[in-house]
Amino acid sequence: MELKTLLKSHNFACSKRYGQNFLSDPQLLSAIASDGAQSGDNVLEVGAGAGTLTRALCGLGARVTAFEIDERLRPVLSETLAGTDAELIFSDVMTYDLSLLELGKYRVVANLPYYITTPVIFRFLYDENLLSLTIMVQKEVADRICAKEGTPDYGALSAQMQAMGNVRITRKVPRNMFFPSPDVDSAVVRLDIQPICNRALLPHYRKAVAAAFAMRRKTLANNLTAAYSLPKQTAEELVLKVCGNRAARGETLSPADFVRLAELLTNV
């Protein structure tokens, strides 16, 4: 059954509160599923929605656990996922105890509601069992995630995502592919987890990045002085060791530079 017809048959109206914009094109759904998983993978899907991507993932042979917060979608999903072995959990993934799932090593694949993109990313990003993260996001957010240091789009999200492995845009999805159509285009981003530093250093890395971008107009040394209660001269010397410019700003440091900065900050 065509998606619009299916939703109408259940008197379902998409909710702006939950950022519901659904995909129905089978070829696109198959391509997105293949971007994120393959047969035998344990996949956690955030936001099953109408179940179209869930079904495509099951079609690959992945073992899918899908979260959906909107109980109104129960009858829709019972039709969409009929004949699949997807495990459907009607709960908020942001508060659910994921240890109950016993997924082992897993991949996240999701068409994320725009309003919750960043919180969902950080819900999973540092999980030691995560193998990859494949998410449909606003194209503007995808550009920020993949931005390089020294460019206007580069920021804390860029540095944190890129520290966790290879990240790339796999495809762009125009707004007219969704129902209802959102106001912006989207893109699929895949991150394959391979941290660029020892996991024990990651909390220090995260703190250094957060400090660097706390006030973008200030120099990195000034931000470090505020965040770490350092003497200004000490902060400037640290920055000089990392990038050779005591007046540098946070957006000029690469993820590798932030690793070096985090290492130095653990010793001050």
The other form holds:
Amino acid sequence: MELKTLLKSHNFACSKRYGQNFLSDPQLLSAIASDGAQSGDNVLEVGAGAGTLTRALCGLGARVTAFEIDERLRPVLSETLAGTDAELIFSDVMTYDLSLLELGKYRVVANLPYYITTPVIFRFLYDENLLSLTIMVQKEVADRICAKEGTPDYGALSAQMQAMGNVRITRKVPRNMFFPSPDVDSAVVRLDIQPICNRALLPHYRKAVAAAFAMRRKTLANNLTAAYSLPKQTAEELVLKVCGNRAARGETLSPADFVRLAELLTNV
Ligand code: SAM
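What about the form predicted in complex with S-adenosylmethionine (SAM), after the form predicted alone?
All chains and molecules follow, beginning with the one already shown.
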């Protein structure tokens, strides 16, 4: 059944508050499912919606566990997911105790509700069982995630995600592919987890990145002085060691440079 007809038959009106912009094009759905998973994978989906992506993932042969916050979608999902073995959890993915799932190694595949894009990313990013994250996000967010150092889009989100592995945009999705159509275009980003440093260093890496981008107009040394209560001269020497320029700004450091900086900062 066509998506609009299905929603109408259940008297369902999409909620802006929950970021309900649904996909219905079968080709696009199976392309996104294949961007993120393959047969036999354990897949966690955030926001089943009307179950269209869930179905596509099941169609690939993935074992799908899908979260959905909106109880009103229960009858819709019973219809669209009939005959699949998707497991549905009607709960807020941000507060659910994920350790109850016992998924083992898993992949996240989701057309994310835009109002919680970044919190959802960080909910999963550092989980040791996560193999990959394939998410539909606003095009601008996708550009920021994949931006290279020294470019205007590069920031804390780019450095945090690129530290966890290889990121790439797998496809761009124009706004008219959604119902209802949002005000922005979107893109699917895939991150394959392969941390660029020891996991034990990651908390230090995160702190260094947060400090570096705390005030973009300040030099990195000034930001480090503030965040780590360091003498200015010590901060400048660290920056000099990492990138050869004591007046450098945070946005010029690559993820590998941040690893070096985080290592040096653990010893001051
Ligand atoms: N996967 C469907 C699709 O591609 O058409 C729906 C995607 S829609 C952009 C996002 C879905 O996430 C909505 O159905 C919304 O109700 C759900 N959602 C929003 N916040 C959520 C949360 N905190 N936990 C679980 N689901 C949530």
